[in-house]
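Form predicted alone, single chain, as structure tokens, below.
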Amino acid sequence: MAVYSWPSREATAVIGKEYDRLDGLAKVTGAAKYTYDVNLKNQLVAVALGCPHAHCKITKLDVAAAEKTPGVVAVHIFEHAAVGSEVQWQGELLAVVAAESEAAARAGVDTIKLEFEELDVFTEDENLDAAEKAERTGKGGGKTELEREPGDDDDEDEFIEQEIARLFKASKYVVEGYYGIDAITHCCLEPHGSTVEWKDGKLVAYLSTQNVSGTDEGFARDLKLTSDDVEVKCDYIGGGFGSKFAPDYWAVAAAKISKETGRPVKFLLSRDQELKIAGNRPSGYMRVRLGADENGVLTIWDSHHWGTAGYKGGGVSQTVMPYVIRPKNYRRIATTIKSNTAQSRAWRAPNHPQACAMSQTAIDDVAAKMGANSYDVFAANLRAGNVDSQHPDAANTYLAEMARGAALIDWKANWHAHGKGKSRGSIVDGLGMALHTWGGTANNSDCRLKISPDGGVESFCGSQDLGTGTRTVIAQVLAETFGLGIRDVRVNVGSSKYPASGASGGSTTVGGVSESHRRAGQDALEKIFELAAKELGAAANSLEAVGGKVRVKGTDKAISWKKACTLLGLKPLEVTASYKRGDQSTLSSSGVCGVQMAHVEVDKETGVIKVKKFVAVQDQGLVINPKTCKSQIYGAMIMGIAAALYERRITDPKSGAFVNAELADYKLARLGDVGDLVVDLYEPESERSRGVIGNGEPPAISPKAAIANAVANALGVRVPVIPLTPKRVLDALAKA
């Protein structure tokens, strides 16, 4: 058995380097398909109605128009729009119409007669009042942490009480505020959906997924198949963030019309059904007390938080609560809010950016109160070990990484007490900084490899590849392996019928993937000195292969990878390899620090927000193509400006209506909102030798608190609540 590892920073030709990704000229060209591009002989193009109230009873719902309109094949109404059902967010499915084009389809939708009775609406989910008066509350959980002598048994609420008490008393600095952010919605550029087709009784899926491996068993369950006859594929996925791990009940709809029609169906979300039913990020809002000592190191925490995950309640996850810097006393109370929106799904990091914006902007303020460099307070607290973070080396690698984002954006030069910068007229300028942290453990991923007897390398593996790069990824661990070019070598994913591989969350995937292909080639690799050495006349532990050779070690003594090929016979020799979730193994690793600092202007007269500088500092272990990682810290920070300055989903009060649920309205940043961005990729040897760990959430986690903590510094006065818009902005000025 070989023993996996990377090879050493100096010697690796292809890990470590920048390339291209391999799919990049089909993407650029329009070669590369996506589900919404699959079309199959006959199929028929499917559409659906929405429910357009938050809150409702169905009374009727007769669809004998639709299915009589011309070019209608076939009408499904989902079990939950059943007369008598009750319907809780709007867009809600209602019922599917298949026909012979999309216009005779929505022709058919049109037609259909819905009935219903309106109930109480509530979506004021950043009121805590008002969800309490509507009786739309529940427990959410918290926990306390305060240091007591062994052996002390006072009464435990009394003793609560007391000692927070105690400690705000002894504390030199105290800040009580206000801070929140608004729910955003997912809208993937190409929406949920799929098209399906029935071939011999299988089912053959064309799905929008961050789950190949998996979503083939959500269909035959809700089916009533094997996960055997069915086959989910995904070539290309035009973004799905946390919202595409499930089959969802409309693209089962598309296989039982399918069955039912014996057609093909494409049946793929509006884009204000995306926005509306397709997932969301909770929102949270929170009350915080917070003590410091003469220092800024905080010494007490006392916090009560709330928001809405929809329907069935949650919100926020209070377990994150303070977020990284977290003093040894603190107490935190949730309340969930059960709103009238859909309930939300996992969106990049779940729980940490809203938990990071809140608590962060907090610590941020005990900064400005103390008159004090707000960089310097954050460096206490890490000093002074108030950290919760999932990398082994927190503090020591918080500090290098701050160190670095300093010296990218000119700290020193640009930092000036809060609200104390020159002016130009009605524009200041300010500085902010936060702090993220994430796991990234890899995920399950099984692999087959196969070498042919004429040198041909090609790997099978059920992973996805959601833009980021993976297939190149892993083009190069085989490349790097095989000492080979990444064009040589062919790397097959996107289907459920090659081996399988975890789902692309949680920045599991490229460790998973990694680990796989890695274990496999070096399994192969040893197959193949064993043949080697004996053309040599080596010993095979003395052999490796580099250049497209395989030669003896600190020899010129070699022969060319295809001719050591040609040793297999007439047989491709195959290899399998896995790696499970939690394996203790030298190639991959998890936990990792992260340091993003934002340089803004702010219009007082306007109070329009500008980004000019951006700096992420990020480190994720064993970096295996530095250009996608990078692109992947880029985009998370675009994503993170459009949430912190723009991006929220907006309800009616009175009715529940979605009122911004198109691209139209619901506002992202565009080309020039986002300023200087810059990334730094955070790689000594200490982080390097920890094998390969996740980027996909970490850098999405710090925008919006790094932000909100530079027009705090700008202003002098702090926008309780994110995004930052003109009217908050210069309503926090009123208010000042």
Contents of the next structure:
Amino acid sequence: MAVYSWPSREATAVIGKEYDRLDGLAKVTGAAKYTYDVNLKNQLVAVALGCPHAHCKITKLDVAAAEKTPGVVAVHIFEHAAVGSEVQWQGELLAVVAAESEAAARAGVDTIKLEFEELDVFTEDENLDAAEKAERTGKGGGKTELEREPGDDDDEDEFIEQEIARLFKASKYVVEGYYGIDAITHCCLEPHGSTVEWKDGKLVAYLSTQNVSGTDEGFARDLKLTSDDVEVKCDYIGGGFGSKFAPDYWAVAAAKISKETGRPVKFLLSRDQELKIAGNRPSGYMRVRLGADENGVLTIWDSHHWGTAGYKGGGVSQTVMPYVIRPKNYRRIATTIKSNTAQSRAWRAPNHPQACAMSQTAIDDVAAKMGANSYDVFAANLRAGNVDSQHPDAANTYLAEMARGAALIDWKANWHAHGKGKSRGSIVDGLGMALHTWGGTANNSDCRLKISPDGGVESFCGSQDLGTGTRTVIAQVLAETFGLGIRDVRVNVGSSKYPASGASGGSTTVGGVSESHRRAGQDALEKIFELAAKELGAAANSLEAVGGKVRVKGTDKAISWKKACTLLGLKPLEVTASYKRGDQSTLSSSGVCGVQMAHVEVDKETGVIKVKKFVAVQDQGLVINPKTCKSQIYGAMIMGIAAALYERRITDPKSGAFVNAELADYKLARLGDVGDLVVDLYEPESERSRGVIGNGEPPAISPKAAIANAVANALGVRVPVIPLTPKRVLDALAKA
Amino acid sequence: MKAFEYASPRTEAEIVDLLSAEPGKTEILAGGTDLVGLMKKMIVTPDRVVNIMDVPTLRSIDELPDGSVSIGAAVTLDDVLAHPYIDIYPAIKQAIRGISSMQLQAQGTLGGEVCQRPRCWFYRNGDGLLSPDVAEGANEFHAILGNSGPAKFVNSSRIAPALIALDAQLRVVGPEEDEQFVPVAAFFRSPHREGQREHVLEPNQFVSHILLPPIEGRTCATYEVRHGEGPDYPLAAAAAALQFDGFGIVRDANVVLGQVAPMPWISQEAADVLRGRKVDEALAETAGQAAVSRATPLSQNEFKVQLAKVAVKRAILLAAGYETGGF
Ligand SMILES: Cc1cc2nc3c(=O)[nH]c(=O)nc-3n(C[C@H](O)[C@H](O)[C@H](O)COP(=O)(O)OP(=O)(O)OC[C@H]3O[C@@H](n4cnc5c(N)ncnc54)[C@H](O)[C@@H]3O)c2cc1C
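Mind pulling up the form predicted in complex with the partner chain next to the form predicted alone we just looked at?
Next comes the full complex, this chain leading.
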């Protein structure tokens, strides 16, 4: 068995080098077929009726007219929409109409007679008092951690109160604040859905999914098949962000209708349905009191946060509070709120963006209160060991990354105390920073590798390329292993018929596919070296594969890769390799830091904010492709700017209607809004030697807190709730 | 989308013949950037759509003998932006640039921009133009002026405030007479019942041309408070046109606000502040204050009062050749 490892930095030819995405051209020319582009011969198009009310009981759902509408072939009522059932959020699909054309399906939907009894609606998730009055709250857990222990005779609750009071009293600075971040939706450009067909009793589903290898089971379970009878395919996907792990009931419905009618069915959500039901991130609002010593080192944290993850309650987990900067003494409590909105789904680094946005803003307010430099306060806390991070050497890594970030944004020259900058007309500028952490462990991944006697290399893996460059990264791993170019290898992902690979969630894909492909590659190479050894008259372990050749190390003695492969005889060499989470490996590991710094300008008369410059310093172990790695961070920063300044779900307070569920009204950052983005990959040998770690999520965590802190620095006033809209900026200024 | 009949006439007279006198039966299709979306969502469901893009007389920009500039209603925003005749009306170009979407500028027309339907989300979500839920509902972006009646949406046109400030007129064609000239200032209205349009056109009338009077030494500007750089509507906007005497004193002024009322909002109060005075920041501020003195914000949009005030102040400063001091 080979010892799996990566070549040293000096020895790599392909890894660590920038490559354009292999599928880049196909994407920009439109040749790449996304799920939405898949049209099958003779297909029906399905359109669904969404519930117009946010909380109601269905009293009538009559589809007779829809069934008679010209062009309509089938109508399906969802089980959860049967008469008498309660619907808990607006947009929930009630019935679906499949027809010869989209227009006919829509016309059919339009004839459905729906009647319902309106029930009480609650969507004011920021308003804790109102939620309590409406009996919509639940316990979200909590934890108290104190260095001192109660004595044997002490009442524990009393001791806690007294100890917390004592710590506040002993604090040089005390900050009391309110912070929050609204719910946002995943807003995938390609909505959820699929085109499905049955072939000889087996289901083929072209599904827009982050989980090719796992969704076949989802279909199989609901359709009473075995996974073998289902093939899920997804070559290209237009966004998932954590919301596309399951087939969802609508894809199962498409499969049922397809079976019933004997025709392929295309069923993708409409834009408003996409925003209303197909994924959102929980909101979080927090009241906190924190104490710090003369250097701004936190001595005590006492917080209560609330928010909603939807009609079942839920919210931001208390386990991540306070975020990254965590004192030794703290108390955190969470309250969940049941809101008439669709249940949340995982959103890039679940819980972390909100926790970061709520707690690192509070920490920055300590610096504001002290009149100190925020950088110094963050650094002092790191040095004092107030750190909770998944990185094994967190404090040092944050400090090193902060120094690099500060140089890139020219922190020293641009810094002024909170609210003390010079204004240009009504414009003031400010700096802010934030820290984050994430795991990014490699996911389970199997792959099959085929080396043909003609030298062809082809791999098969049931992973998926979310647009992040997974295909390209796999090609680099294989090319490096065999001493080839990245276009000499053929990479296949995107089908559940390939060896299983984990869902792309939790920043686990790059680690997983690097593990499986490097392992398979090294195993295959070992076999080829055995054959080539005879040919070259050298020991197998003295060979290397470089520059298209198999060579005796340190000599000119070599045969070409092609020639080496002919030694396989007539049959290709097939190797499968498997990586399971928890396997000992030097190829991958987990736990990252990350620092982001923003320089913003605020127009005090209008409350409009512009990002001037935004710097991200990110570690992720060994970087396979710096270009796609950076792209991932740019994307996260842009998404973060959107969430910091523009993006939120707006519900009507009375009806609970999600009023801005259209891209025209759901505001996102545009090119002109993102400013100068700078990405710095932090990869000293200490990081590189840890192996591959995913970075899909970590850089999406800090932007909100970093930008909010920069705005607070500019104004000298905290704008408490994110996104920082002009209205909120003006309100905060008026209150100050 | 409901199935519809499509007509593509070649002359203005043919357009009139194809339009129904009954509301809702026919719709004019110019660039379609607004109409098609409304049809897809079944907010409007015409039986016939009349494309006006193939009528040559509606597609040119001309100078008239009296020095006015006539812009065909079907001229695209791009073409307006690129045309040298419009250079002397910076307020118009600024408003078009604000739309900041290549697609909308290339496809949208001047007539369509002026006649576009309100962006109000209650309307766009199928609750009607005059939904009673707006008053206590999600009304952050709704009207702060002229909102005592049933209409609480804001007129969405970005260019109309500039057109009104410049005393522009619309040439309206219909079955009754050959043509009719309507000042843009008199074109809009605040509907009182569902089904009424936001302008005075009869269902079988249409706008053929926009007429800009000679600039005659006036200066003008549009200022929009925009949340971001994208093709989203401004939060508040204003256009100002100023006539100075030889000593820098304002002889006459028009100040018109956008995105704050069911119609472009003409502020006599602001114009009164300016007349007979020299423009400086303090005066512009006072005019801004005057423009919003009668504001009656709804439950969630108090902040728009400040934004409207600043928009007026900055439009005046820009028109007078000063910096705004803001973004
Ligand atoms: C996502 C999105 C964002 C947008 N953002 C902005 C923005 O920020 N600012 C902005 O100003 N606009 C914006 N728009 C709207 C767009 O700019 C206008 O809709 C466009 O200028 C309208 O021109 P059109 O020719 O496409 O109109 P159409 O869609 O063809 O027509 C619009 C309406 O006017 C009527 N109409 C058209 N021409 C005439 C005529 N000659 N006489 C009588 N009635 C007529 C039509 O029947 C229809 O009701 C946006 C649109 C979209 C889809």
